[in-house]
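The chain below stands alone, shown as C-alpha cells; this is the form predicted alone.
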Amino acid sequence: MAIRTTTLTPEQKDRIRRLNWFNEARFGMFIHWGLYSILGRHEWVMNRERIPVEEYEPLADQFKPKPFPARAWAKLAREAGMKYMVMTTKHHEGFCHFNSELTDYCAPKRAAGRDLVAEYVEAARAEGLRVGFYYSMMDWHHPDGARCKKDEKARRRFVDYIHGQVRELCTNYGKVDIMWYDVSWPLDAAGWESAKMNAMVRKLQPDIIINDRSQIPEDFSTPEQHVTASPEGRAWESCMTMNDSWGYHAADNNWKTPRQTVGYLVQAAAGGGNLLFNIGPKADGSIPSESVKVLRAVGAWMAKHGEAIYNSDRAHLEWLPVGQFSVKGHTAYFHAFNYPGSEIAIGGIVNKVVSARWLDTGEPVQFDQKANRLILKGLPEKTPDLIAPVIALECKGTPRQVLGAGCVVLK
C-alpha cells in the first residue's frame, strides 16, 4: 500500500527513502567471526567458560585467516539470492577486525596483519551487495567494559572508546548501508549517549539505516531467533542462526534444512520484513560445508521464485495447512510447503481471482472460484518442487482473506 508522503514529516520521508532498498531486499547474510572461531565452542565461550582476558587475548596471535575469505562469503550470498551482508566488526570478546587507532587488539596489529573489514567491504561491493557493520557495545576485553556502570570516570573513557570506534567504522570504509549494534549492557541509552552517537553516524553516513539495539528505536527492529512481524509501518528484520550457534561451533550439527530456511524467508516476506541468515566461518574464514549446501539449495529455489519474495508487501492473508502466502501488489503467491496433490483448496479469498500460474514456468493453473472457496485443479500428483512450489494468483484489488461464515467473493 502506498504511503501518503505529503502527510509525513521531513524526518519520516527521509527514513522511507533510506529504507527503500532494505524493504525490497528481504534476504541478507549475517557473518559471526572472531577469535572464538579458533576454539570452535560458540561465540560466548569466553564468558560461559569464564576464560580470563590474559588467557583469551593470546588467541589474537593465532588468528591468521587465509587470503580474502570474504570473497567466498559474498559469492555464496549472491548465489543464495541475498541482497546484503552484515559482518561482526567487533563481537563481545572485544577483538576488532578493523584497523583501530584506539586499541592494539585488532586484526591489522596482531597475527592477521591486515584489515579484515576492508576485505569484507571490497568483497561485498564486488558482488553487488549492500554492506552492514555489526558492532557490539558490550566488551569483555576492555578494562572499563563492566566497571563503567558504577564508575563515572570509567564510563567516560569507555563511551569515548565506543564512539571513537563507531566513528572509525563510519569514516574509513566508504559508504556503509547498515549500522547493526548489539548488546548494550551495562548502560542505558543516556549512559551510552546513544542519541549523540547515532547523530554522528548519520552525519558521516547520510544514507545509512540503524537498528534498535542502542536502546533507541531508530530505523528497524531486530527480532532474534524467531520471525515476528513488527507493527505495520515499522521496518524489521529477523536474525537467525543456521544451526544453534552464531559463531563456529564444531559440535553443533543441528542444521536447518533448505525447506525450513525458505519457510522462515516466506514468513518474513509475508510480514513485510527481512531474514538475516547467519553463517559462522571457521578461524581460517572457510564456510562450513553444511552452510554452503543449505544456501545453494535456497539459492536454486530463489532463482525460480524470487519474484514472490523481493519487494513483497505485508500479506493480509491467513496460514493454511498446505502452505502460506506472500503478496506483492495485486498478486498473492501461494507457497505449497505441504503439497496435497492434484487439487489445492483455499478458503476465504474475498477478491475475484483473475488468473493463476506456476511461478517458475509461467504455465497456467486451472481453478474454480465459488463464494468463499478457490479450488486449484489439474495439478501434478507429486510436488513439482521439493522445497515449495509456488502458484501466483492475480486478483482484483489487494489480496485479502476472511475465514469464517458469511465470506463472499467481491465482484
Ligand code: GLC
Given for the second form:
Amino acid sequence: MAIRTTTLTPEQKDRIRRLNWFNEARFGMFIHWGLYSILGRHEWVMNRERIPVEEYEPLADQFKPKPFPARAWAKLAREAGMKYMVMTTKHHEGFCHFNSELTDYCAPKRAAGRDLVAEYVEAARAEGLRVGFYYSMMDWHHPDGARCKKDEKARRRFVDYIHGQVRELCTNYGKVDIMWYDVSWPLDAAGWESAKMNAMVRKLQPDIIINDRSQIPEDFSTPEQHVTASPEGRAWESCMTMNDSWGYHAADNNWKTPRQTVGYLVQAAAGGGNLLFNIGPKADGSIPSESVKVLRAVGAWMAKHGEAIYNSDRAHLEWLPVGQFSVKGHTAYFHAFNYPGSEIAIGGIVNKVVSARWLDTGEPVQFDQKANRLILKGLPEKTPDLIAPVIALECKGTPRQVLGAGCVVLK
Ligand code: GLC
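The form predicted alone done, now the form predicted together with alpha-D-glucopyranose:
In what comes next, the whole complex appears, and the chain from above leads the way.
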C-alpha cells in the first residue's frame, strides 16, 4: 500500500512496518477447535445448553486427536492461497490447547497428552504460513471468570491468570505473528489491564500485530460475518464462518459456495482488507469434507487470479451489474461474476486505459474507449472461468471512476 510516511510518528511508522505482510496477505484461515468439537453442536454449546462445568470438563478426557492434524489444515490453507492461520488456543469454554503452568485444563495434561499449539505452529511454519493465536479472554471454566466483575480479589486472580497465559503463548512458541483476542466480557479495558497486557505482548514479540478485541483499537479491526472496510489508513480483517458455526456443527449444512467465498475475498481486497475464513475441524482434527471442497475450488481460482488479490490497494471504483473491481497500482482488475459473453460495457472510468488482458493467460482483450464508456469486445460467449474470469485493465494513473450525470472528457 502506498502510504506517505513523512509526517508519521515513530509509532505509526512501526505499525506500518509490522502490518506490511498482513496487508499483502489478504487471505487467512481461522480454525475453531476445542472440546465442543466432540459434541458437534457449535462452539457456544456449553453456554447455550447450560451444561455445567462438572459435566463439560470430562470432555477433556475424551479429546484425543489423531497425530498432527494441523499438517492437513496448513497444507489446505496454502493450497487455497491463504497466507496465514489463526487458531483458537483457548475458546470461551476455557480448555487450552497449549501447555499451561497455570491450569490442568489443557491438552498436554489431559487425554491428548501433547501440546496442540506447538503442533499447529510447526505445521503452519512448514507450509510457509504466518502464525496467529486466537485467545478468548472470557472464560466459562475459570471459577473467577464471571465473579471477577464484582469481586476485586477474584478480578486480581483472573487477570493474573489471563496475563500469565498470554505470556506463555508469547514465550513458548517462537515468533508469533498475530495476537487475536476475543470476547472481553465481563470487564472493561481498565479491569482487564489491557494496556499493560499488550505492552507485555509487544515486549516479548516486537513484530506482532494485535487485534482490537481487548477493548483497545491496537493494530487492526475485526468486522465479523460481514465485509466492511474500516476508514482509510486503518488495517482490517473480516472473519467469516464457512457455514453458520465457528466450531464443528454436525447438523449445520449451510455452506458458502466457492463463488460466494471469492466474492467476499474480492470485496475484502477492494476495500484494502483481509478475509479470515474459518474451518471447524472435528474432534479428531479432520476437516469437514465440504470445507475441503470449497477451499480447493477457491485455491484453483486463486492460483490463476491471485495477482488481483494479494497486496491490493483500496479501490475507488464502483460496483457494476456484471462484476466488481479490485485495484493494485495503476491496474484495475475486473472480476466478471455475472459474465455476459461477447461484450462487457464499463461506465465512468476516468483514466485512459492503456491495455487490457485476461489475467490467467495474459492474452490481450480488445477494447474501445470513448469518453466515459469502455467496451471490452470479442469475448468468448461462454465464461472462461466458472467462478469469475478476471480482466486486468492497465490504466494511466490510479484507476478512478465517475458515474454522475454527463460525460467526463478524457485527457
Ligand atoms: C464471536 C463468538 C465466537 C467466535 C468469534 C470469532 O465472538 O463468540 O464464538 O469465536 O466470534 O470472531
